[in-house]
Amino acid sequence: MFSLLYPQQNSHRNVLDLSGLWQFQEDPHNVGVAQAWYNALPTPSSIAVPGSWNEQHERLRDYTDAAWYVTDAWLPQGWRGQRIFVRVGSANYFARVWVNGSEVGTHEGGHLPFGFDISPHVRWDAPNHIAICVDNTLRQDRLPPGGVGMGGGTSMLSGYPLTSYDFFPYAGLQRQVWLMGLPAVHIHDITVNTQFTRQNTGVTGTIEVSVQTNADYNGAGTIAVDGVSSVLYFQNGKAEGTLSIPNAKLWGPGHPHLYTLRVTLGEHDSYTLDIGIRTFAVKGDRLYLNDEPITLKGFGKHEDFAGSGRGLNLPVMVKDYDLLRWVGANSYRTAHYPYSEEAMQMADRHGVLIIDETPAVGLAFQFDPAIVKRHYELCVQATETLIERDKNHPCVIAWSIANEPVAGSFFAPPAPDSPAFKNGAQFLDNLIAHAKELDPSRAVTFAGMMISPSAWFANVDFICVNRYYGWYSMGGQLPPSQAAFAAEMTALHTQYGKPIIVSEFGADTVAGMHAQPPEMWSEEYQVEVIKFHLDFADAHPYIACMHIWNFADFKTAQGIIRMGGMNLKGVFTRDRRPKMAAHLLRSRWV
């Protein structure tokens, strides 16, 4: 049992990040298991973990099949009579891991946390060998789907590489690896909910704790926030508390107060945590923070930048949440996958708000049936891992499941009454549903593109729209695209009474380019695309969010509608620097 409790060094546990430079070596024609290359590569090269290998090498730029990763540790003395944990942080997509040349474990899934007990093989008195192979195959059988463009099929507008998604198909070990000493007996789960109460006196809040361990522990322990504690009593390794605070400061966009929790068990193992009491709801046609109503502004994101790719970057991660302030946003959406721990670490210090998405991007229900029902499989895994890891964040606000799902092909979308638009409401019902099981303090959404049917709507939260009025509809016809946004918005929120969340709109635009009046590919253009979505936004109030796509330039496959392989629909450069687009945006969100 592997705890996704982000690497904590205290008292009682131990970590050791192996970031730095691992030996590496590409295997197209997958020999490397039979050819025993855990033990030591024929022919390595030196590359960077975290980091994304297409942006390191030349040679590795398009290359998306397995490699491997090998690296020698020490372990320090003083962990001896711990358990001794590998944590891998993110490998796309599939990771086979050995230690010291016995293999511990195999990890499906990018974007999210794994790892395994290597106890029985560390080596004490020597260094331990740590070998990991990683396959980004493209297939369709895979989460986001690989092998087939955009919409499920493959035509002139599918790039290279092939890939369902429109962002670059980064590979590799893109987040730390970690070796963790734990006590015999630890904190394996804790899930924090908050609520408050305002009197006369103040704001009192209430934090209540669940707390699991990794065995049956049958004890004391205690928790505490802020000089107020409680006696936890453990039965069988669960055990739940609550506490109370007096004078509560809440946690929100411009006061982003966080508490310590401290969980300790007994003389075995400590743990804290940073928490905000907050509450989020949906009520009507509006969403409330703390019982006020509150309108999000912000972006689609995405972790991309030259040299590193979709590898873990914290100076650029550092330079985005500056410049999120700068431009006056409170919130954006992890698009199309979960970020880094440490993002949604720093969104709890800054105050910015997360809809947190699964890897579910580029789903369509005219697949297969098997592998319609092994896409279903990886999301219920997806969406249960991401829930688990970022569950006690107060940034985190909603849950988005997936991202413009579609019935069938872009070009020929399917009927109501057809298998594919069956089978699709099914599966988004059904993983809204496991997904508000496992968190019912959240809300629940997913992005629906312009094909997506408006009837798959019907459970979500709130609703989530991804339009390009004015770019891939009605490109460079900006009066029509005005009205045809208006009238399709007005028509959703007549039929549901939800609140909107345009979490995609945009046009691409060459830093530089000017044009008067304004034409596509222009910055001019671009200004007035985003200006007559947010004057809309501004007259109805049922608009709850509006996200821009996207914060920054970023890169994709190479194809004709994407200029230098690049998505440029930023408001920022790929290398942060404002286009006329984001002035714009801070002379109103600021």
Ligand code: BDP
Contents of the next structure:
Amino acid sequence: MFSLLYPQQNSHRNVLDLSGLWQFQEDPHNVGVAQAWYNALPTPSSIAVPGSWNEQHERLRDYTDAAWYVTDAWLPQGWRGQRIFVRVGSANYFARVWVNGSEVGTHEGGHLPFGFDISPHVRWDAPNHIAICVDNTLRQDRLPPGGVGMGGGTSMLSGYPLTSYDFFPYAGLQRQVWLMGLPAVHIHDITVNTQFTRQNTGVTGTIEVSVQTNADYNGAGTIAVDGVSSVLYFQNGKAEGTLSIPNAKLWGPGHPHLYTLRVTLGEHDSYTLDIGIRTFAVKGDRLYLNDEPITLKGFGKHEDFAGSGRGLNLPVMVKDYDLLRWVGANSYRTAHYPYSEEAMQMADRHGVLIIDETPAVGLAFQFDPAIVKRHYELCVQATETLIERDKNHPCVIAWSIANEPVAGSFFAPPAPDSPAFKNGAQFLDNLIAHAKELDPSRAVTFAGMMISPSAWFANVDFICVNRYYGWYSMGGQLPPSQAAFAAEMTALHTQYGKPIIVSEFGADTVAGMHAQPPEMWSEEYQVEVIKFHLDFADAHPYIACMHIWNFADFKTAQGIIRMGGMNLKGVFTRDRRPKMAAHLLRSRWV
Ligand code: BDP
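Could I have the structure of this protein in the form predicted together with this ligand, to go alongside the form predicted on its own above?
Let's see the whole complex now, leading with the same chain.
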């Protein structure tokens, strides 16, 4: 059982960030295990961790198979007596980990943290030799599926490397690797839920906290926020408590007030967590934050930058939050995978609302049933881990359990009575129900593609549609695009009466290309496409959110619809310069 609490240094806990230059070697023939590369790499090169390997060495750009990372680390002597863990923030895609020559565990799935108790294997009188084999082979039975094109087939539109999704299949140790020293009895998990009541005297916040320890602890503990504290009595490692905060400051965009929750476990352990007091609800066809209707303005994003690839790049992340503020956005979706823990911390601090997405992109239900079954297992694992990791962030208002699942072929959707259609409905309904059971305090949704059957939206809390009127559909024809978008939104609203989130819309745009009258690929055309969507949303409050695709241009596979191996739908360029559309948004949103 590995705790997903973010690593924290305090008087009970220890952390050591192993970021830096590691030794690296690709293993295209998978000989590393047989040749014991976990002891030493035969001909290593240097690589930065965190970072995607594809951007670091010329020979690695399109390399997506197995590769080894190796480093040596001394453990501080003060950690003796503690349980020692290795924690990997994100290894894309499949990882095997060795410590001092012993294999300590494996993990499948990029973008979410995992770790192992390595206490029996560590050395105190010599450096510890840590080896991680990361395999990113593009396979259909992985999540997201690779080695297969969008919708499960290939066409002239498929790119290289071949993926079912429209972003580059970056590989490697993309977030930090840490060593952690934890007390033998420690806090394993914390779950926080907040409510509030308004009286004449002000707002009273209620913070419900449940704590779980790693072992069968039966002693006492405490929780405290802002001078208000309560004793916890643990039974079999579990305890619950409630704090009432007078004159509470609520969390939200424009007022992202955070409180520090401190949890202690007697003499054993302590942990602090930044929390926000806020409520979120979907009522009728509107979203409510702290009982007030809220409209979301923002983007679908990507973790993507030159050099670091999908690797954690803190300066770029900070810059992005600054640009979100500059443009007047209050929200984004973590398309199409969980983002770094630091990105969620920034959203908490800056009052940005997050639709938090799993890596379930590229699902197609006409795949071989064994593959669909495997995808379901991987979706469940990713949903559970994501919710456990991010459930205490006030910024997260919804879980997106998939992006653009399709029933059948990309170009010819099957009939509603076909098995693929029914299997898709079952798959999504089960996953939605599972996410709601794990976290009843947030909305659950998925982003539907133009050809995703709208019947699949039956059980979502709000509808997310990715729509490309004016681009993939009716390209170059602005008035008919506008009419078709309006007609479809009206019909969806009449059918479901739920809030509608336009989770993607936009147009590829070459920065610096201009045309009057506006023409596809020009900055003017992107402005017009964005404008007609925003105009409709402004006049129809049931459109609860407009997320433009994309915040910035980003790397994709190479192909005939991706000039320079880039998706150019950003309102900022990849190096974060505003296109005309960014100024349009600023004029409407700030
Ligand atoms: C949508 C996908 C997104 C793509 C976008 C596009 O959800 O990942 O990048 O289309 O084609 O279908 O630009």
